[in-house]
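Take a look at this one chain, the form predicted alone, written out in structure tokens.
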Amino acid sequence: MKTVKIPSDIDFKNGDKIYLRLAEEISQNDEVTFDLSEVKLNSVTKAVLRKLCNNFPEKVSLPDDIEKEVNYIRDDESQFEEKESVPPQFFIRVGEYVYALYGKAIFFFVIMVDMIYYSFQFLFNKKFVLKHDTTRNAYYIGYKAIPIVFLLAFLIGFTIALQAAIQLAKMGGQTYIAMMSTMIMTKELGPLITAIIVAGRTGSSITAEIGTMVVMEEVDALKTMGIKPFKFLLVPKFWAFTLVMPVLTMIANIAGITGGLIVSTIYNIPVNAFITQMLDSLLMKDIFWGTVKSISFAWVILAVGSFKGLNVKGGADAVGIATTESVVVSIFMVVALDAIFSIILYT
């Protein structure tokens, strides 16, 4: 190993000069080190003595503090780095996340006003919107669903019913299966399963109709033809569901209460006594509110089926994709807006 001397008078006028001489010396050993000891570490010092590391990584070394210098390291840089790198990064991404939220957000709250304007805009100018596509609509949306929802209202409503009667008939209280039943379908279950019912099975061939459309380019199309696609895509379905909900829970309280009857038949309570009780429980603020969390429940899985379907990016997995997420986050809304509607009506 062969130790180079620096010179110690390297300035601007003769450092590219004594650089040259350096590197050609280095050049022609294997390894090399530098005898510092008269040598100022001034700019032009360091600049030269950084460009040989650079130049001859594999033949020259420093010591690790003049290393530093050279190079202008200071000791708690590489720490300072390490601590600070990671909580903005962090907060970029929660931004980020925030920040998109917060566009879909205004997003779900256009298509909302925007369907309730245009739909009764639609009262008074019938334009961009099919004949009969309501009537077509309220067909699958209500009439094609009030037997997956009679069977799962009574199913539940009797499930409900047979736990309830088996605890009460050890305090002798059978005689109150009609007045549960009656209470527990009208204010909740009732507007509840409908609802749930609807978002899986209508929310999400909504979301699918939407979305593939979107994937092929129809609702630009409708928008190059002038035609709000608004209007023409969710004025039928509003008013389908705004008519059809009301009825489809109904439905679902009458086959929860028919099963809460089957299970006091059981425990030997005459059906006279069950309907005399049914009807002296039955109120008609809770079948108003009942009709009002039901078309509620009805507009959010239209807005969330078709915010879902507007947003499709991509191809047919998109659309899938969006399916999913539509059932998922309208049964959240739905669930959330019944709390709600409870936090307010009964507390």
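Basically, rigid core = biggest C-alpha set you can superpose within 1.5 Å across the two forms. Here the structure is a predicted model, which is why all the values come from computation and not from measurement. Numbering follows the first chain given and starts at 1. Compared with the form predicted together with its partner chain:
In this overlay on the rigid core, Ile18 has a C-alpha that sits 2 Å or more away from its partner position between these two forms. After superposing the rigid core, the C-alpha of Leu52 moves by 2 Å or more between these two forms. Once both forms are overlaid on the rigid core, the distance between the two CA positions of Ala318 between these two forms is under 2 angstroms.
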Contents of the next structure:
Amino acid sequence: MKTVKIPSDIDFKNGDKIYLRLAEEISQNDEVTFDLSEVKLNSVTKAVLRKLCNNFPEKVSLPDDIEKEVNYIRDDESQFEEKESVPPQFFIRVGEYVYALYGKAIFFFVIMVDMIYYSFQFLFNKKFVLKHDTTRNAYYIGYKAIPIVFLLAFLIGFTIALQAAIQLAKMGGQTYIAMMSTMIMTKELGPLITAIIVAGRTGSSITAEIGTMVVMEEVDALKTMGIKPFKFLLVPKFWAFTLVMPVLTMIANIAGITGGLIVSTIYNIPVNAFITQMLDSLLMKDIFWGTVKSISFAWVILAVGSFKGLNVKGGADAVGIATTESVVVSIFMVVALDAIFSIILYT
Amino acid sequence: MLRVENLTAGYGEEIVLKDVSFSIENGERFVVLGESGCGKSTLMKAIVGLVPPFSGDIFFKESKIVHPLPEESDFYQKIGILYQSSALITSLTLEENVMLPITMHYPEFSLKTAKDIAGEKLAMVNLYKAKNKLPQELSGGMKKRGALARALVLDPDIIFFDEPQAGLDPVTARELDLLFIKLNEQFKTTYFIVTHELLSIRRSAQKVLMLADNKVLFSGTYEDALKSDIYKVKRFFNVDKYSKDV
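Okay, that was the form predicted alone. Show me the form predicted together with its partner chain next.
Below is the entire complex, every chain and molecule, led by the chain shown above.
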């Protein structure tokens, strides 16, 4: 019978190496006893001994007193036992995914309908909405967003006009910068840039606000105070969004066209000529549909932000995930809706 | 005041409470106790409708309550709830939080009078001077007191307390208990308290309901609970004596 000495200096640095050496030594002999005279039962030594006993049960055994210390009792595991689960088949997984998606779509639809219903009901019944909350929301959603909307729309308008001017100049068509800037901003980019900025800036904050309220039991508290959370939370935001988005879009249009004006002055086009051409290409129809689009985008951003916030389950990390998802989904839905508008209006 | 008969409730398909029955008299301090995860908070949430029960009957002042109730229901104006996290609306000051049930349910009500009522309730919980502070500027104990002021503002018939001492030091927890008791004796409002804090139970409980293994293990007066022969009840009140060593 071979005696294997268990070293006294097993630790986190050498534990794996010592285990391999001991395992090799044991595997080369038929019967083995441990020399535990110098052993220090720290966590790593105990783990090495457990592993050796588990892997060579017929060759090694530990004295009772050592075994008692080395093998911990796992008597509480029963409460964490999970049911034996068979991985669901492909079609079942697809079915479950579609069913969950259907549930979410229904909930989103309910939020959208409730939001619009309660918002118009608010015009006749002011109950469940805080005074001045619409103004406060309009201030944060609209007024505070003016600088960033103006700056980004100006830069995008400037860049697009510059790129276009370079190409138009080759054909002597730089005089069309005004028309191009006006049309592209009022028809497409004005509402779209504004919606993307608002989705990133305000949509995320709505999700974070409502999500935190869910986690902190504030939404439950509203319900049990007899206050409709949808109405309390969404109606002021709905009206703030509805009033403020067209204004922000108008600011984005002006900023983008101003970018075009700067480019046209670089190409020696007189300001008067630019303004005349801009007014000629400015159609009421485009401004009207731009406003309709901006309001639709606003409602989508609000509904997605609220939907993601109200669906938060868990803690702070869940709020973070929901906020990210809210921005991604809002921007996707805004772009998709814009594409639908384009198909309807311009084809 | 409140009668619950054969209430079964849970989450999804999981049953947390099965056939729970009890009744609470007017003005009573009724404490629901039990180990963590036994369903104390679920029972409270089932009664108020946050977790609609699977089956069973709830009678409030002899009227049957069928959940889910619409938020406008009178039931929600006759109850107050003190949540574990206090659940004060963080964007509103303490005074606005306390006024919230008035301004929401009675928008035509004079704002000045609503402020006066909120001030009275805040004074009752010694928070009058903090009325213009936001919840995040308050300590844990102050938030709980503020939430109690809000729960009291519509003069409810019953107040539900969900682990009111959670996260508080023993001194603050004692002060809060004494405040609860003082207000209960002053206004005869019925209390439904969910807790597992022994000191708090000793101070507040008149009647107790102990839950274990999804059902009612004991129901009776606090004094009877102390004398009970049921092992889990004895262990709960004398945890060192009856628990195994670790």
